[in-house]
Amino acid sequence: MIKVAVIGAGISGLFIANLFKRNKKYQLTIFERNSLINLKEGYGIQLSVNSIKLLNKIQFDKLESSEKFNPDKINFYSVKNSNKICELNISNFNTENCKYTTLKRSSLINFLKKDLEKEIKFDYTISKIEQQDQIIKITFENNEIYEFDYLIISDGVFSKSKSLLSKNQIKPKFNDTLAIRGIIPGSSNMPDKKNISLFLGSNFHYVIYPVSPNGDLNFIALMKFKLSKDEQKDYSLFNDDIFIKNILEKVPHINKKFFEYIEDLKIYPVFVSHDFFKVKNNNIHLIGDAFFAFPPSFAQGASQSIEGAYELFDDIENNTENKFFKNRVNKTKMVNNRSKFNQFAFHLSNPLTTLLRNIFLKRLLKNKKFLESYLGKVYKN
């Protein structure tokens, strides 16, 4: 039997144990640090056709239909006045059985967690990480000792694991962003809970988008914010009223009751990957943000983690997980080079230049061929 251990309990980490779990010849263990998976919080993800043709292979579309949700477009709208710009059918990316998606993370992490309850093991936090021929050694702090065939690590942008393995050598940057989150819930007066709604505004712009056919939304704005070292290691700036005050204080022209409807609100920096780290041995693999973490402006992490899991999941099964470094690096490239662009693209503040992105946007959106390649090539795997 081939003993495989998964370290970090999120999408990536679970999505991979329940590929493995599927094949009897897999023993799974699942390492993560904290002392429980945390299904109280309600923001949103999206997931293109990507990642929801994977995720039904585990039956996600057995998921209920009060879970999740499928909006047709995206709305494109200036911050500035409200006008509306243009629109995406994402709707044409879609086939019968996987449709562009948005729901509650915690309805995913719980959808992919609930087979796995005796694969888990909690408050484990490594320490040390040996090598020895195709055998790996995983100490952890409580000094208990385990041997793997096979160590896949997806324990975040601030991978522990991925830092042993690197001598501290690869680590996050913050990328003088910093993201606003929360839940808008059902019951506020919001006008279009069916659709996509980004909003552009200068060095800003934020997204609003159904999780759930109640018609509670999911909102995550984007400004661009410097922080000083010191303050993007102090965690406890984040939790700060003043703090909070002050940041909302610098966004552009929300009306105020618009924040009114807004629960759960929360602020914290964005932490990116700026190079890739491939281990040497070939049965340690890196997934998640802990392989690569993109700025979130294209909406792709969570549907790369899954994407880029089953790409591993697959290599390992056929003996050609040699190639999975290469292969998601490519794709990873592509995807963050279009992250970079659109956040490039929805934060400008000239009237010119913005102006003529209004321009192309309505132009480009309308091109089937641009589409296809900036869009399909992504979604498409």
Ligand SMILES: Cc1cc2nc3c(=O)[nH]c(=O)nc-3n(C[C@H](O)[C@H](O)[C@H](O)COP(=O)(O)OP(=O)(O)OC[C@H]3O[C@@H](n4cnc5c(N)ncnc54)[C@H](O)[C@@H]3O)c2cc1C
Contents of the next structure:
Amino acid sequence: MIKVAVIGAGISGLFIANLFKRNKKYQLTIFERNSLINLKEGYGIQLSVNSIKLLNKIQFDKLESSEKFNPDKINFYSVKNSNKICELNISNFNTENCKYTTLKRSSLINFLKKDLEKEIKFDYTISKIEQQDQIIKITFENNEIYEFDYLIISDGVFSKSKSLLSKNQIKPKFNDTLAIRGIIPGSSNMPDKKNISLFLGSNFHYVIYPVSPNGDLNFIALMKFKLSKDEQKDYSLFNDDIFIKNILEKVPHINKKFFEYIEDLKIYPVFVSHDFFKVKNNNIHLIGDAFFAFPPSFAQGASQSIEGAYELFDDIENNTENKFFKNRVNKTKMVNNRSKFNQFAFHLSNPLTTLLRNIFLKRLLKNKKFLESYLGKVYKN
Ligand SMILES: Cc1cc2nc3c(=O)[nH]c(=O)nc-3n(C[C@H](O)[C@H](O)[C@H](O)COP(=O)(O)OP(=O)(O)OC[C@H]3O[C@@H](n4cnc5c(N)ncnc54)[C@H](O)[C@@H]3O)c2cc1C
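What I would like now is the form predicted in complex with the ligand, since the data block earlier showed the form predicted on its own; can you produce it?
So here's everything in the complex, that chain up top.
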């Protein structure tokens, strides 16, 4: 038996665990820091066809169709006057079984964890990683020690395992952006409840898309915002009503009443990666946000986490895991450049450059060659 440890029961860890679980030669343990997996949150996630194709390998296509949505279009609007700028037919990249999908994050996690109840150990926070020959020894804060042949690190953007291995050298950075998340109830009179609406404003954009059978919509906004070093570390600030109120008052051109509709509104700082970290040991690998966290403006974090997890599993199966790091770095750089460019273009504030952007956007979104190169290359795996 090949003993495999997965650190972190998020999207990437649970997906790779499903792949290992399907092959009897692996003995799998997933260590999760929290005492349970929170399935209460109603927030959404977008999955492009590259990840749907891989999720279908573990029967995602069998998930109740009422839990997932297949928007046909992304409609672009101006935040300033709510006028429509143009549209992107996202379903052009769909195939019969792989369609651009939006759903609740909790539906995805619930699907990913359903066959792994026995393998997940809760309340385990890693404290030490030692490598002796080919065996990897892991110590947890409760002083329990385990030995494995493979260690898969999927403990998210603030990966403690990566900090332990890199001796705190590689850390994510605040990208001067706040994320504002919430749910718009189905009862609201939003114009388009079937597609993705993307509103572009000055140093600010937001996205609304369907997540629930009762018509609830996910709201996610990204706003440029400076925080001091102390504010970046102080998570309690983001539970402080006055701090939240001050931030919402800075949101440009949105009717303040709009925020009163939004339920479960939460604000948090967005941290992204700037460097890659290559582990010397060939049997220790990072995936998901622990490998690299993108700016969220291309909605590719989860899809790339799933893609990376699949590539790593495939390489381990075929004894070609030394290829994994180089290939993933190449794809990650491509997605990261597009994510940064999207954020730049979505947030333009000068009226002239905004006008030019809108003219280009209208043309480019009808140009097949451009779409194939800008989106098609990312959606291909
Ligand atoms: C505002 C915002 C919007 C986004 N929207 C989208 C979107 O629409 N589409 C998309 O594709 N992506 C999106 N993403 C990105 C996506 O959410 C992430 O890329 C994805 O969740 C990464 O999955 P992961 O498994 O690597 O990490 P996570 O999902 O963060 O999971 C990490 C797990 O590890 C556990 N853990 C942490 N530390 C330890 C430890 N020391 N020991 C043990 N366990 C530990 C955590 O509790 C958690 O369960 C968005 C991100 C942001 C910030």
